[in-house]
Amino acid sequence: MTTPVWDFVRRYAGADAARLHMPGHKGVPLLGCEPLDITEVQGAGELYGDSALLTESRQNAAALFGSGATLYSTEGSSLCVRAMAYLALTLRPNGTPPVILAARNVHRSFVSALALCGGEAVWLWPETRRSLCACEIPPAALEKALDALPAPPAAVYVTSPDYLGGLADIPGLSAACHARGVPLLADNAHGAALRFLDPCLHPLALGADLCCDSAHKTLPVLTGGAYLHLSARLPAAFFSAAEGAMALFASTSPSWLTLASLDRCNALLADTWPRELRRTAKALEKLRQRLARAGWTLRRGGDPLRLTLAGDGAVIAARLREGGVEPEYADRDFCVLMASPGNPQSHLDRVADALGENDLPPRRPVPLCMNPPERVCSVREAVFAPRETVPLEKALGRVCAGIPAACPPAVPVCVPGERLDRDALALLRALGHRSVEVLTER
């Protein structure tokens, strides 16, 4: 497969140009990388504008995914939250409502999205929430809750894989969707990497009509690289709006480095690198087996190459650190690890070493008491209204103004214009806030 921007990339670099343009270290290589590092110089155009060399790898991105198309970024997966949200928003049928249907554990730049596009969310609640990032919505409860709707909202919104690994059945509730005539968005930051598996479990071929990926995250791609993908079945608004959307909300200055890598990833997923994710799943559900005779908890049945340990997350990840080993993720309920063919064996062997027999107490994930808060006001009213910030203690009763999310997992615990209450204030310290933002009081 060509990849015509790493080699433009390259050309440029060994050319030995005399640099009179951006950026400032002139290819001088401080770290290292600097002479790959360019600007939109002539015959690189621009990212979302007239670039030959992008409109071909971005084509080669597509037929991989197997997109309609596939549009690049270079901020991660949080532009193309963004981009989604407007494009759902602005294209929604005539009469329909600037209302968008999502599961409660949505990242925290897709409350961004409502305020700054001016839409609001009808959150779905699963029956028992066991931690902040998961959010399991049956096809049937999402069939309640559309048919509960005074009318169709513009989209549906759901996080697949979320940061636990769990994945939402998509092909269920996409059809729960299509037979409303309703786009369903899918947050598959954590899972571009499932495209490639056997079987496939990627958003977009199980059904999904957009969705984005942060490449990073599970592909060898530098950090911020990510995807927005169109389903061929979107209607060719969305196609012709697609690059405005991104744009709108993106930087004029993209990361180069991380286009190439972008670029240079089609070429690897064309060849060796499908076959070695395979290999690491096989991997990992080994190290699954062995942690689970060793006594381990682990939640099944999500993200084959995600790894995630019930108990006191923070005992399990001081372990690991002991024994050598970094996790992606822990909390008070659960430690996560993510692997990918860059981690040899002897990585999750060292895993397995580190952890050894399970002795810790057991302990069972806490449930979340927490309740849909009441709404007060829009997220875009809240977003841009005066606030103070005032210490826990002091906040009840007060209406939330930020997005307190630490990240990760950067899931809010309560979104601007809803009233915090006990159960958020509870939860915003057991996770450490200290302080929250709320509306000046008049």
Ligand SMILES: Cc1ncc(COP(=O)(O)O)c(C=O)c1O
Contents of the next structure:
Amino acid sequence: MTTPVWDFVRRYAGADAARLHMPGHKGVPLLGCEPLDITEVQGAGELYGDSALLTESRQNAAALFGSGATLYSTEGSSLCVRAMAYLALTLRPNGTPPVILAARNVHRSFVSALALCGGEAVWLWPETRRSLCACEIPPAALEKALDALPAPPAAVYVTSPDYLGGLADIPGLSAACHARGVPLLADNAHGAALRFLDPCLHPLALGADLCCDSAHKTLPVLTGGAYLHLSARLPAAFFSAAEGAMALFASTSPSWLTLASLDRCNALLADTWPRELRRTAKALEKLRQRLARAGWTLRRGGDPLRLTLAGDGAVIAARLREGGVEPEYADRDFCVLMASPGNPQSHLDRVADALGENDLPPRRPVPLCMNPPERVCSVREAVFAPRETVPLEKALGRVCAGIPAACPPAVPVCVPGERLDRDALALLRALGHRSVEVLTER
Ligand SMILES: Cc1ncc(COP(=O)(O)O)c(C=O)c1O
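With the form predicted alone done, generate the form predicted together with the named molecule in the same format.
Full complex below, order starting with the chain above.
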């Protein structure tokens, strides 16, 4: 597979041009990568514009992911999430309200997208909630929620995989959406690599219409590199509006290092990387079995490239760090590890050695007893209204104005415009928040 961006950047780095253009480092190596870090010099073109190099590279990516079109982001999935919401809201059929029916475990970028685009969410809550990160919505529950709305929404939005590796039933959810003429949007930030597993678990292949992947999270791509995929099923209007939607929210200074990295990754994905990914998935499954034999409780049936241990995450993470392993995420109920072909078998062995036998006292996960809160005003109204920061002890009954979401997992406990009740405050406290932004009272 061709690598036009990577080739161009390398050629430019080797050409010894006097760089009387941005960036100010002029290609002089301080970190080491500066010679490759270019800008829109002659021949490179604009990311959302006329670049022949990027057009060819994106077409390569689209072929690899089986999309109708794939766009690049150097600002992560956060940018793509805003573009997805914008597309769904602006291209909704006449008479459709600016509403997105969304599973509640959204990343904070979705909430900022609502504020920026003036959309409103109707939230889907799971039947039981064991983690802020997870929100299981069976297709039957989605059908019921869709049919209960006065009019079909502009879109349905799910996060899959979630931070714990849970996978939504995309075939079932997309069937429920498509039967009602509603597009399904998937935040697949954590699942770019799912495309290359056997069977393929990528949301686009399973029925999603628009989908974002943080390539940098699971593929050998520099931080910030992400894809916005459009399904070939989408109406033409989505294809003509997609670049404009990305450009609306994006910087005019994309990282060409990251673009070169996305481009270089295409060649790996067309070559040995998928085989390596499948090998990693198998090795992780063996590690799960080994850990289960050692008494550890693991979440099963989710993202094959993620290993999620149930138990006091902080304690498990400390044990891993002592053994020379840095986990991806730990909270009071779970510890999450992410693997890729970049991890040799010795890293996985190190996990098993660091954890040893599970001698931790048994612990029940703390249930999240959050009832759907009262909505006082729209997300947009709350985000743009005068605000103040108050300690949690003084926040009961006040209206949330910020997006309280520690990162990771950056899943908001409450959303701007919602009244803060005892449940929300208890959860904020449990997650280490001390204060919260609220609307000023008139
Ligand atoms: C579920 C989810 N969606 C979106 C994002 C944003 O992705 P990025 O960091 O690539 O902007 C994240 C980031 O962690 C995430 O966890």
